[in-house]
Structure formats: C-alpha cells, structure tokens
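Next up is one chain by itself, shown in structure tokens, the form predicted alone.
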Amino acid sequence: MTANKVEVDVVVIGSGAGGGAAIQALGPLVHAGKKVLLLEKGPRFDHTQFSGQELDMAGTLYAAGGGFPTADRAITLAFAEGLGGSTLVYTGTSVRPPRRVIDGWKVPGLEYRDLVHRLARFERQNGVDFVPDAKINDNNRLFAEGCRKLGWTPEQFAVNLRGCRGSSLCNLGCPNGAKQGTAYVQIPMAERAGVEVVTRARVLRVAPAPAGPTGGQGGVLDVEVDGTPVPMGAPSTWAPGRWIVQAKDVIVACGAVHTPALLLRSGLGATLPALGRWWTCQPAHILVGEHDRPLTNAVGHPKSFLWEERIVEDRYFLEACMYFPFVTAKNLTGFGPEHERLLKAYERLQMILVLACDDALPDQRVAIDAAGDPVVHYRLTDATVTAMVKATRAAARIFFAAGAKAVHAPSARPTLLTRDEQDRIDERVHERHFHRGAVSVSAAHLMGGCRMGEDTATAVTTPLGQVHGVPWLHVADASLFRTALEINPYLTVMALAEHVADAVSRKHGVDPEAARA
C-alpha cells in the first residue's frame, strides 16, 4: 500500500503543556507563508464527552488506564493520550518554578527572567487566579487548618480555570471546559492562525530526509494514523494508514516517556549516549485521614493548598487532594476488613498527597522494547524513601491537628494510627516498613530523559533544544529538565518550550517576540 505524502515547514508531535506551547508560538509562520503542522497520537475530544465516571475515563484518557508501570512493576506513572495531552487531566495548577532550580542547572542562554516574562504571558492567556475562599471545600480547608495548628505555612495555589462549577473532576477531564488546558487555549489559537491540527497520527520513527535535488534539509517522519473506531473522541481528519511527513524542522513534544522513546527508535542512541538518561519524577502517594462527620471533598476544587517548607532541606512537600474510589483504594496498603472499612468511609476521609523530589540520575532512564515501545527504569532511591516517609509523618500530624480520629499510613505497622497513637509517629511510621513494591507509588510529573546542556556526554539538545548533531530536530517538553524541578511542572514546560519554538522560528525568518507584539 502506497503512503500518502505531505511537505511541510515545520511539524510539531505532542499537545501536551510543550507541544500546546510551541504549536502557537509558530501560528506567525503560517502568516509568512510557511505550512506547520501539529500530530497528536490521541483523539481529539469534546469535554461533553467526559462522563465523570472514573474506570471509564481513566481508561480513555490515561495510556495504560492511568497505571503505566515502570520496568520492575514497583511504581506507576499517570500521563494522559489525547489532543491537549495531560493538560485534559491535570488539576490546572500554576506554579512558577524556584529560581535555585533554573539557576542550578546552569544552561547557557536560559535565563530565569527570561521564564518569567513568558510564565506570565502564560498565566494571562489561561486566566490563572486562585480559587475564591468561598469555594474551598473541606478537604483543603482542613489541610491548612491543620498546617497553622503545626506552626507551618500552608500557600494556596493558582488554577487555571475559567467558568469552574466545582464538579472536582479535574483529573478525569472537566465536563464543563472550565479547565484552560492547550486543547482550549493555545492550539485553538494556533488553528485560527492557520495551524493544521492531525490527530490519531501516531509517528513511528524520524530521520533524516533523503540527500537530492529537493532534499537533504530537515527531516521524516514515518506517521500511522489510527482508524479503529473508538467509544469517545473524533476520528482523525487525515486517512488512516501510513503517511509520510517531510518537514524542514520537528520538533518533538510527546513527554519524558514518549519523546526519548521516539528518539531511541529513531536511532539516535548510538550518537547520543545522555539519551533517555538522567529520567526523574516526583514518587508520589494519597494518605486518607478519617474523620467523624463527612466532608465536602466531592465539590470544589480538589487541589488549592500546598506545604513545602522542607522541600530543600528534606526533599518532599505535600499538597491537598482529592481522589475517586478506585485509585484510593489503590494507595491504600493491605488487604481485607481494615481496607474495606476506609472505602465504606469514604465520604468521611480527608486526603493529602506526597510528594518526594528524586534526583535526576544517570541509570533512570527510558529505554525501549523490542517493539519500539517504552520501558521506563526507575526505582526509588533510599534517599527518597526516606523524603516519602519524613513527609507521611508531617501529613499524619496535619491530619491529626486538622480533627482526624485515625490516619491510614503506608509506612506505617500496622498501617492505621489512631488519635491516642500522635506522640508515637515518628516510631510508627518508618522505613523499615516502606517496602518497594509493597506501598502504592505513582508519578504524574515525569522529566528528563532528552536533557539540555552544551557537553554531549551528558545532553541531548543544545540550551535551544535543538538535539546535538541533528540541526532540523529539536525537543520541547519536560523531557528538556536537567533536575527534577520541585514543583508542578506545567507552566516551566510552556515556557521551556515557546523559548524552542522562538529558536526554529527565527531560524524561519520570522521574528516571535515582534509577531506577539
């Protein structure tokens, strides 16, 4: 069967927070007569679509229904497939990254107040505000209510939400498209700029384009799109079968599992020894708080509160949140009446979440199967075991000093710790008693993997994202990370990636900073 063809100037894989970023920063090439086109290996969706109901949405918006594992099966990573990527999951939340962490990685060119200038361009466009006291539910006002009764310092975040009527489905894709994610920001706007948005274009591998008359500039990209019909999500508007994609520029935004995999199928390895390497996350896990009356966690907005005076000295900070039946039940340690008893009193549990920062290391990495699909080696270091368990502690005593009459404690034996237990935590909840692979871990911040810098040993791309060696490929996404960055990643990823995107379009003749003006 014949491929279809289709030249282009520049062509940009993944929707996600990077690809969303840089499809709209190149909306002016169009306008100097360039062709730019943006792939999506998901369908593109209507929020009326999104039901509410957790196993049915998480199957279809989460790959692997939410529980990709890494290689040893001990932790699983949360990202989402589908136009606007994991911006359709995410909970909005908008947080500048810490100057140390920018400054720390000392990538030549990147400047933090360069960042902000575009965070905040960012921040205007999403309508980032934080959510109104009058609309905060139980959950996080018990949160920080039991932080001011420690002495700590609780800080609320900024969500990006325009309309919100508090269904706090966020993670399950907001019915009411409430939630500014880049299917309803930034590649509208692309689109209307003249943008071609291609969806269920799954790209298998790039490559050089052939040396000619008329090539031997840019690249190829071998695409499959999917016709199999699917319950939710619209079909693609190209033809299903293989395509083939020349392109004077890519730029690859398909995530920090997704991306170094694309770039290990294409062959990149063998010249780019830093390639899917120096992979991070934030290991993460739900603690539940019973309480004696019910809460109102179900309305609202699920996450507005965060405490991280520790995360430099400790390496963990805690945020409030609020998670459906299945994946609560998922975190909780054990079997049997004690589990089953925390599910019946499911409308009673306050929730807070850990979070640890790992380092980014050299042996994490993504690699690929036999199959070209991605194998994620991860395992948590003693050292993040110990920020898992120091920050369950902390949330335990915010549970406590917030009215809980029993905490549910993963690290902990047994598991659940009563109100006369609170002088005890630090002797109950301790590593001896966190076994990998025993304690529910998950990640959703995913990083590295494709790491910027100018040593070819330890980097994939330049400090503009282009990859080493390959002038036409360049990468934009949270696979660009030096470090794990502390904090919710997405608006460090929108940046990161209009500062790449600016890069090609330069390279384009087109001037972004006087085309946003």
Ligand SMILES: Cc1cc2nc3c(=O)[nH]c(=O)nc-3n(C[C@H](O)[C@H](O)[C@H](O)COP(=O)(O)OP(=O)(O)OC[C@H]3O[C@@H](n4cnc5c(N)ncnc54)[C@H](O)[C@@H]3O)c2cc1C
The other form holds:
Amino acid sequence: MTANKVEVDVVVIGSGAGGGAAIQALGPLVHAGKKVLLLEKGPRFDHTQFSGQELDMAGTLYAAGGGFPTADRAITLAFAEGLGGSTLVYTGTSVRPPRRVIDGWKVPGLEYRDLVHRLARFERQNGVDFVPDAKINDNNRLFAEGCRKLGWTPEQFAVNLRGCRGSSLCNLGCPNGAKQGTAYVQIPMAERAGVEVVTRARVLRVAPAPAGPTGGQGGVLDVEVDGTPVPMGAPSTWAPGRWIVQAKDVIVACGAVHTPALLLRSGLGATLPALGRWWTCQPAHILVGEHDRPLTNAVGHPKSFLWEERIVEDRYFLEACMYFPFVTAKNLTGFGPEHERLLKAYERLQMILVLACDDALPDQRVAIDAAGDPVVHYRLTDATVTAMVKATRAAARIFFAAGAKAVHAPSARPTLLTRDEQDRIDERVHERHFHRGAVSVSAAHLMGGCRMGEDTATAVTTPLGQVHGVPWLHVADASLFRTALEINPYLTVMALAEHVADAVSRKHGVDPEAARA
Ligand SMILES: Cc1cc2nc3c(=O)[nH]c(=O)nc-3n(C[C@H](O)[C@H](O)[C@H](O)COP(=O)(O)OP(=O)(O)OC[C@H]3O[C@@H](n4cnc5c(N)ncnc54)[C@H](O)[C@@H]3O)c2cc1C
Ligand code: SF4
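Structure of the form predicted in complex with this ligand, given the form predicted alone:
Let us now look at the entire complex, which starts with that chain.
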C-alpha cells in the first residue's frame, strides 16, 4: 500500500506546553500564505467525557497509565498523550523561572527579560490568577499555617483557571473545561488562524528531504495514523495508515522523553554526542500527615502554596498537594495493616509534595531500545537522596506544626512518626532508610535531553532551538532545558517554545512581534 503524501511549510510535532505555544506563534504564517500543520500522537478529547475515575482517566490520558518506569524501575515518570499534552493533566501551578537558573544557563541571546515578557503574555492568555482566600481548602491553609508557626514564609502561587468549580480533579483532566491548558487556549487560536491540526498521528522518524528537482529542502516525516477504536477521544481527521509529510521546517515538541527518542531513532545520535543526555526530572514524593478530624483536601483547587526557602542551599522545595487514593497508596512505603489504616484515614490526611532539584549530568539520559522506544537511564544520586531526606524532615515539621498527630515518612524506619517524636525528626528521617526502589518516587517535571547552547559537545540545539548541523530541524519543548528549573516548568517551556517558533517565523519572512502587535 502506498503512503499518502502531504507538503507543508512548517510542521510542529507534539501539542503540549511547548508544541501548543509554538503552533500558536506560527499562526500568522498562514495569513502570509504558508501551510502550517500540527501532528499529535494522542486523541482530541472532549472534557465533558472526563469521568474523574482515577484508574480510567490515568489509563486514558497518561503514557503507561502515569507510571512510565525508568530503566532501573526506581522512579515512575508522569506525562500525558493527547491534544494538549501534559497540560491536560497538569495542576496549572503557574510560576516564573528563577533568574539565577536562566542566567546560569549562559545561552547567548536568551535573555531573562525576554522570557518574562513572553510568559507574562501567556499568563494573561491562560487566565493565571490566585485562588481567592475564601476558596483555599484546609490542606492548603494548613500548609501555610504550619510554615508560619515555624517562622518560615510560605508563598501563594497563581494557577491558570477560568470558571474553576473546585472539583480537585486537575490531574485527571478537568471535567469542567476550567483549566487553561494549550488544548483550550493556544491550539484553538492556531486553528482559528488556519493551522491544520491532526491527532492520533505518531511521527516515527524524521529525515532530510531527498535531493531532486523539487526536493532537497527541509525534512520528511514518516507518520503513522492510528485508526484503532479508543474508549474516549475523537478519531483522526486523516485516514488510518502511513503518511509522508514533507516540510521546509520541522519543530519537534514531543516532550523530554519522546523528543530525544525521536531524534535518536532518526539516526541523529551519531553526530550529536549530547543527544538524550543531561536529563533531569525533579524527583518527588508525596508525604501524608494524619489529623484527628476530616479535612477539605479532595475538594477545592488542590494547590496554592509552596515553600522554597531552602532551594539554593539544600536543593529542594515543598508544595501543598492532593493525590487520589491509588497514587497515595502507591506512595506510602510498606504494606499491611499500617498501610491499610492510613488509607482508611484518607479524608483526615494532609498532603505535601517534596521535590528535589537534581543536577544535570551527562549519564542521566534518554536512550532507545531495539524498537526505537525510549528507555530512561536515570539514577537517584546521593545528593538527590540527601535533598529528599532534608525535604521530608522539613515537611514533617510543617505537618506537626499544623496539628497532625502522625506523619508517614518513607525515609524513616518505622515509617510512622508520632507527635512525641518531633524532637527526633533528624535522627528518625535519614538517608540510611532511603532505599532506592523501595521508596516510591515519581516525577512530572521532565527536562533536558536536547539542551540548547553553542557547544556541540554539550548541547543539541543552537540558542535558537535549531538542531546543530540540521538547518530545517528545531526543538521547542522541555527537552531544551540545560538544568532543572528549580520550580514548576510549564510557563518557561511555553516561553522558550515561542522563542524558537519566532526564529522559524522570521525564516519564512514573518516578523512575529509585528504579527502579535
Ligand atoms: C501530573 C502532572 C502535573 C503537572 N503539574 C504542573 C504544574 O502544575 N505546573 C507546571 O509548571 N508544570 C506542571 N507539570 C509539568 C508540565 O506539564 C510539563 O513540564 C510540560 O507540559 C512539558 O511540555 P512539553 O511540551 O515538553 O511536553 P508535553 O506537554 O508532555 O507534550 C508532548 C506532546 O507530544 C506528543 N508526542 C510525543 N511523541 C510524539 C510523536 N512521536 N508524534 C506525535 N506526537 C508525539 C505527546 O502525546 C504530547 O502531547 C505537570 C506534569 C504532570 C504530568
Ligand atoms: S479544581 Fe478547578 S481546574 Fe481543577 S479540575 Fe476542578 S474545576 Fe477543573
């Protein structure tokens, strides 16, 4: 059977924070007579079908049901597949990057001021605002109170919502269409501008266009459109089967796992020694504190406060959080009666997410297996374990200061700390109890693998996101990060992706700033 063929000027692969921001920025090219296409592997969803059922929705929206394992199976990685990418399931915590991190990247031409200018526009577009005091639930209030009682300063952050009904289901797909991810804001804007959006279209490989009378310019994509029925989500607008897409410029935005994997299976590893490497994920785990009374946690918006005073010195930060029963069960270390007792106390549990800032190291990397699928070789270093242990001690103090009677700490043996052990937290919570693989660690802030920079030994793309040595190929997602961001990344991903897309627009004769004015 012969493959269908399509020719466009620019194609974006992936529709998450990066791909969504890039495709919107490219909209004005259509007015200039160019053809622009977005290809997304997952389906287009109708949010009214989101059921809030934890296992069903995790299986529908997340890669590997939210439990994509690292090669040593010690960490599970969470990222989504569908129009909107991980913005379908993110919580919407909207924070600006620390200046010290962006300046520390030393990427020529990447100005902190310019990034902030860009992300401020996304903040306006995506309805970023603070949850009003009256709607802050017990879990968030207790986090802030606990910090203040210890003399620490909690910070309220903004979230991206329009018409939030406080159902707390953000990580299972907002059933109310309130969370303002790219599927609700940037992609519809691009479609209104005339961009074609094709879902259930997985890009298998990219290659240079063959030389010839009309060829030899740009790249060629081998695309597989999936026509198998799925329980949720619209069928593709393209016929199932193989498609060949030729484009003058190709922008890859498949996320920090799949972008390096796509470039590796396209054979680019031979000329790009940094491809897949310096990969980071801000490893995290959920801690619970048990109170005597029921708390509002599974209602209201799940996240409003963080504490990051130890970030520079001790490499961690803490956020108030809410997780569903299955994920909570997975995060509690151990089995048996104590595990069961805590889960039965679910409505009395306060929750805190501890996040470590891991170092970007060349051996932490995305590789591919014989089938070309991604394999993430990532090991928790001693420094990261120490950061997680320090974070756990701090979180335990917040729980007790907020009135919890017991705290479950995965890096303590036994894992349950009681109030009368408050003075012994440092001794009870310790690296010697943190057994890699036994302590449940997960990560959702996946970054790196196609770092930007000038030196081809340590970077995959130029400061403008063009793959070194391949003028028609660009990257516009979280894989561009040179180090972990030290905070929630989506706004920075969007700003960086727009920075890359603007360079592509200029190549095609469109001044992006003038088009946005
Ligand atoms: C549960 C969860 C909660 C989070 N909460 C927050 C938060 O509150 N605040 C915050 O700042 N960040 C949060 N994040 C992180 C944030 O969502 C990501 O950093 C961001 O979405 C990354 O953007 P991206 O474009 O790199 O990748 P993604 O958003 O993951 O998008 C990649 C897209 O590429 C598609 N794709 C992959 N391979 C192919 C292929 N071969 N062909 C076609 N398409 C392909 C995927 O299906 C996906 O749609 C959260 C993440 C998760 C998982
Ligand atoms: S809390 Fe708000 S944003 Fe989150 S799922 Fe419910 S309505 Fe949507």
